[in-house]
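Only one chain is given next, in structure tokens, and it is the form predicted alone.
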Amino acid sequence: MKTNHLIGPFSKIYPLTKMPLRGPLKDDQLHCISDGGILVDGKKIVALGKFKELEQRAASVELLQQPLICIPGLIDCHTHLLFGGSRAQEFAMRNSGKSYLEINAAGGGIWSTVQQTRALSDAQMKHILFKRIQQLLLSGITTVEIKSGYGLSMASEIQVLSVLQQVQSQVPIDIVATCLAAHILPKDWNRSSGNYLQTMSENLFPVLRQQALAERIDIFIDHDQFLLKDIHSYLQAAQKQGFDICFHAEQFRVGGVALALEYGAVSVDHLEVIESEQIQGLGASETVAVVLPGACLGLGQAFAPARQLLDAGSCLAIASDYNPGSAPYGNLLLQAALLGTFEQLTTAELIAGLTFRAAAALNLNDRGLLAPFKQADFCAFPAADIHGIFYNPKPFYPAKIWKAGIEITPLNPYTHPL
């Protein structure tokens, strides 16, 4: 008895399949199907090809009613999209001239959203976070990570990734918790930073396994705050009990990439500074690069050298490090097209670096690309072929978003408030 669903006819889908997971991307290598289906079972996909040949395979179709191409589910692989209050008042400083660390510094900052996200209830979260997954979703990202860092103590930390998981099953985007317990010291905390570090690798990190929050522990080791000898501890923790290990590093400055490549992390994320030898390294290790383009928007800073990491070999992930500090805009695809202008990446670079390679970032191998076997997360764009997604200078939204095989029509939370 057939129960595939075909979805079509497409003017162009780009599956995305006969591209390296590393190094740089020519266009050439977009390859194309025209007048093409998705062929799905369940939630995932069974076939792509010809939309008349397909046909005939089908137990249902979907007929679309205008010309859209298809690209796989965007991946935003850096996030901290669960947090309270606002820091635009830091917006205003850096404008100023005051630094992102010296607010850090004099109580601003991390600590400021860490005050304001232990205020909130579980309710409270939930409704900040639901809204926030509509402007993701409008945009056609499919899979989120979304890190913690914003409780810093055992009960709010358990707190944050608790409502993670519980909304994970509410809404159609699949979330990926990260535990960034290690983001700043805590003011409150009144005892050393290496303590601080054990109690919560002793104490955190058994209950995320017991409870199933997080399999990623993330650091960010830019700053003077967590001695080197303790840090080695905490992330040698981390390994015995299987997390992934991701790092903060190289914003500000070097240091953190090396120590990233000596545990094996499965991504290195911001690397505004990094440097020749270190770009090397990078290149010639399976540790993906996750550049932040609305980080260095926020900050005024130059972006990362994405086009140097290509072209030593690297891995290159695009994220937009969504957080009310240093990159408060959201808008992944916007960001990208940026990055792409000042750094001379190709549409390829630019695609694969929202999907396949985002994948990999996360260490999944079941999405981010349109073949057989993989979760059907796609979405469609009113345009004539893929360069047209960053062409167009004002935010450009799908017009058709399918999760796991089924299309999900996401609220505008700017006319739809929650």
Contents of the next structure:
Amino acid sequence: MKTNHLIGPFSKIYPLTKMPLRGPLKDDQLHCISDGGILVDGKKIVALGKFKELEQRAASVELLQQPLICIPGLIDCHTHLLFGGSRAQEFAMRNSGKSYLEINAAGGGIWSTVQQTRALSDAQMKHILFKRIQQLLLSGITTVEIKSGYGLSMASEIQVLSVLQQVQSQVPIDIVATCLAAHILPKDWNRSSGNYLQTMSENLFPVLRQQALAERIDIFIDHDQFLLKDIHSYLQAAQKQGFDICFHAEQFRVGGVALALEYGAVSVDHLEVIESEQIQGLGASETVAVVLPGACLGLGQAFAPARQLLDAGSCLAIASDYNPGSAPYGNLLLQAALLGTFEQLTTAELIAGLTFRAAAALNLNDRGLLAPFKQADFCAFPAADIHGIFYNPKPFYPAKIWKAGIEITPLNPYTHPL
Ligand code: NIG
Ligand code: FE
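Show the same protein again, this time as the form predicted together with ligand NIG rather than the form predicted alone.
Every component of the complex follows; first up is the chain already shown.
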């Protein structure tokens, strides 16, 4: 029995196939199918092609009523989406001359969000998460990475990651969970920082495995709280237990990239202050370079050298870093568009960084481009062509979104308080 479902016609479909995973991209590599259709069976794509030619293979058809261009669902591969409270005061403090790291060292910053997050019940965490996920879905994001790191105790890290796991079955977005227990040393830890990292690797990592809470371990080391020898022990333990490793590195100082490459990290994220030797090293490696323009906008810092990273051969992904401290501004497409103008990135490089290259940062090879057997995640924008996605006034929302083959209608979190 035929179960194929045909969606279209789209004025243009951009499959993003035939583009390399690494290095610079030219816009003439962005081939498109005009008057195209996508044939879907269950959660997967069966075929793409001219709508008319696919019609005979379809058991059912969804006929689009307006001209829309279609791209793969966007992937936000670095967020801290689950947090409690606000840090609006710190925004003002930074603008009056205090640095992000000074505020952190004085017990504000990340620690302030840890306290506000620990105060939440499971139900409150779920409510916050539903609301923020609707916001992401509205902008066409169909896969999101979410880090812990505002728990920083066994119980609280497990609580946050368990909430992510529970919410997963209730939302039409794929959540990739990452454990960031090595974010900072929690202020209420009354033994050494080495003891903290060791406790987390010996006690928390096995629980993550047993309960399938996370397969990725992240670490932030641009502060002075963790000693190098303890960082090594932590990362070795993570590797031994089979976790993927990713890094917050080179946001404020040099050092993390070399370490990330030593451990074959799947991604190294931030890179605002990366220097030329590391740019070359990263470009020659398989580690994905994730840049976070939202954090630069939030902190008033220059963007990471995305142009140079691409020219050195990197696989460059672009993510929001959505968090209450450095990146409270949200909109991923706006952030990517601004990065594009300042760093002179082609539309092909921008869209790749939000789709198949972001998938690589999460070690996922079943999405981020439109091809047979890939997950049927895509969204359609009212634009004349793909340049319009970055050009049109923001927020620029897709008119339609499909997740795993099913059309979804996100609630507007601003007009529908959940
Ligand atoms: O990616 N720099 C470290 N971690 C986050 C910010 C966390 C926070 O300030 O709450 C980041 O910028
Ligand atoms: Fe981050």
